[in-house]
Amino acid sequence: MTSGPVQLAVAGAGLIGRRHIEQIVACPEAVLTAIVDPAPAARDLAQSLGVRWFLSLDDMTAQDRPEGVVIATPNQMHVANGLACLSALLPALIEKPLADDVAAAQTLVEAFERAGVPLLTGHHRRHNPMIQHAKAEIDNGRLGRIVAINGLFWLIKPNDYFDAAWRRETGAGPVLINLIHDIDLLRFLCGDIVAVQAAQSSRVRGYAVEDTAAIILHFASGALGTFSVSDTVQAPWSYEFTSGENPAYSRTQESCYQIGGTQGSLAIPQLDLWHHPDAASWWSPIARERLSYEMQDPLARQIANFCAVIRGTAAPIVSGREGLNTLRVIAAIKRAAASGASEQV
């Protein structure tokens, strides 16, 4: 094992491949060594930042050999992407969703795992450091036993984000595109989701995606949990909208998941956690004590875990593993709305 910086390439460089791009060159633990995508644009950006610039993996795997790639191409391709980086023996980090459905997610998981390379998965919600302390205080039992959670995922897409076509097929709504980070960080907090039931609309847009879904959330632990979902209503209640994460959307002082206990509850993102300090009785007076953290960027942190991983000195926050078993409730979710019954995770 080489010290020093990691070396990285970056596999897309769209949107959210630039946000890692960033990233990597602001990380001190890492050092960009090139980025892979046959655009035009890409190109100018690997010489404006002094980097090799490849057509395809596997051209640069042919050329050169960084000790890690972040995989942010279009989620068709993912899975080829992924392999092309096991065959050469690299560890990835591969965005959310890890595939298109989950056999071919699951493929790609027991590849890398048979493989023993490290596989990650884009979910960095959870680096954020409001996340992993809202986890430390249910894990530690501040909440007593969990028995409901509450989540909201309201907001308005503008007309025009519709005019790629792909974004009005099957498979690019609201359920798969932004439900599926809200569904990690739940599966996170609260553990594991066994079964879901859900109903999903079209109505407002009359495309082939739905534009509306309500969701029911059955835990592991016994705990009910409920979802709504919309990107056509105007609204404040998002991860989006509430943590602050993201400098694109505004920021509201609202809360979008509630998280209930026997001995407490607790709103995130501001970290409320509400509790009767005298007797746990509707008729005695309910308190807030506001948690307090330190703010950090969860891209950057999601980085710098990547190259402890590739270093050896950290295991993945967020597994290959753990992003196919998100797969997996998102995949029964959209079973659950076509069927109208109940579907296993």
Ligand SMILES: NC(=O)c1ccc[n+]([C@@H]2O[C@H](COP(=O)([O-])OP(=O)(O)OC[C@H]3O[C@@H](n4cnc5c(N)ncnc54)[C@H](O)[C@@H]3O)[C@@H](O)[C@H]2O)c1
Contents of the next structure:
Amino acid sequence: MTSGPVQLAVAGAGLIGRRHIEQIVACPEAVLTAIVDPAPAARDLAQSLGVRWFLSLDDMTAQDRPEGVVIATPNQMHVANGLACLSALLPALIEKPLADDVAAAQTLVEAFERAGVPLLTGHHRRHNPMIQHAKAEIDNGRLGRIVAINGLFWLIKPNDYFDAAWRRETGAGPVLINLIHDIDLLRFLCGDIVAVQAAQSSRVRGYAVEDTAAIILHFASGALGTFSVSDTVQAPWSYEFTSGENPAYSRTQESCYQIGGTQGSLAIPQLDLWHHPDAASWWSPIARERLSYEMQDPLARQIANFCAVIRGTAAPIVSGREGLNTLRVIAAIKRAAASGASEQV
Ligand SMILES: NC(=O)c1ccc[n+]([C@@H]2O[C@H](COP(=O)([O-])OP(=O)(O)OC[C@H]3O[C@@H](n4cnc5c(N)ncnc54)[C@H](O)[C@@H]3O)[C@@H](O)[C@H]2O)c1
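And the form predicted in complex with this ligand, for comparison with the form predicted alone?
Below, the chain from earlier opens the complete complex, with every other chain and molecule after it.
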């Protein structure tokens, strides 16, 4: 049995890769062994941290053997990078989306499952204690039967965000880039989504990608959900602005999701539980109970989970297959927006 901190490498030291690197450096259960990224800035970072630097994962696996790899490269490279890890039997934590299409993500997940090598998806929000507390309350029946779910992703991205051409083209857009996190959380909290309806619009910016979408979600449980998405409205209602997870965004005290049950409703992220204590009736007073939880950085907890999975002491909080199943819902939403019909997931 291996002991000591788990040796991790990070492939892709860009925006999110650098945050993973910070978490690994700060994590007592992990040690950073290498950075894999051809960019000169990544070489400089590796040098400053005193770790090895490689141009590619194949270069790394030919010379070095960490115990796991965090893959934070562009979406289009996730499958090739994941398979490079698998060929060296290295567990991988791959950023979301697992791949840029469902078939490729499925190939990847099945290859890891066949080999018995752990694959995790970087839907880090599930690691937030607030979300885990919400799930525990839903699972223990505090809300009764879940009937209705509502979610908002409304914010405004600045014009220069779209200077990068790929962000204007099909394959980007807030449904694929942002809503995937929300859908993953709603699946975690309320179970599988089996069918969707959707409409989308690009009327404000006029790019190939949508700037706004409206979605109906049919859950396997029979619950119905609605989700409104726009990255071109000035508004405080998004997980990004309300959760306080990422200090780069200003924080508002609003909610972004409401989960409605026969015994009560939960506003997220405040964890305000609303119910009628005296009688289940609109004539009876409604009360609010604020559930408490301890704030912890979900990215840090995600790295700790990856380490525990590698050492065989925990199961993945978000497996590769869960990442695939979330991606299937997003693909169905895109199909539904194009066809105008209800689409099975
Ligand atoms: N979980 C989250 O909240 C979150 C946030 C942002 C991005 N992401 C995801 O993380 C991934 C990276 O996004 P980003 O915004 O950090 O991108 P980025 O462009 O800032 O960084 C990507 C890095 O990968 C490097 N790279 C390119 N090809 C490589 C290769 N073959 N091998 C190794 N490195 C290579 C680039 O040089 C760059 O440094 C994407 O899949 C994105 O969807 C997730």
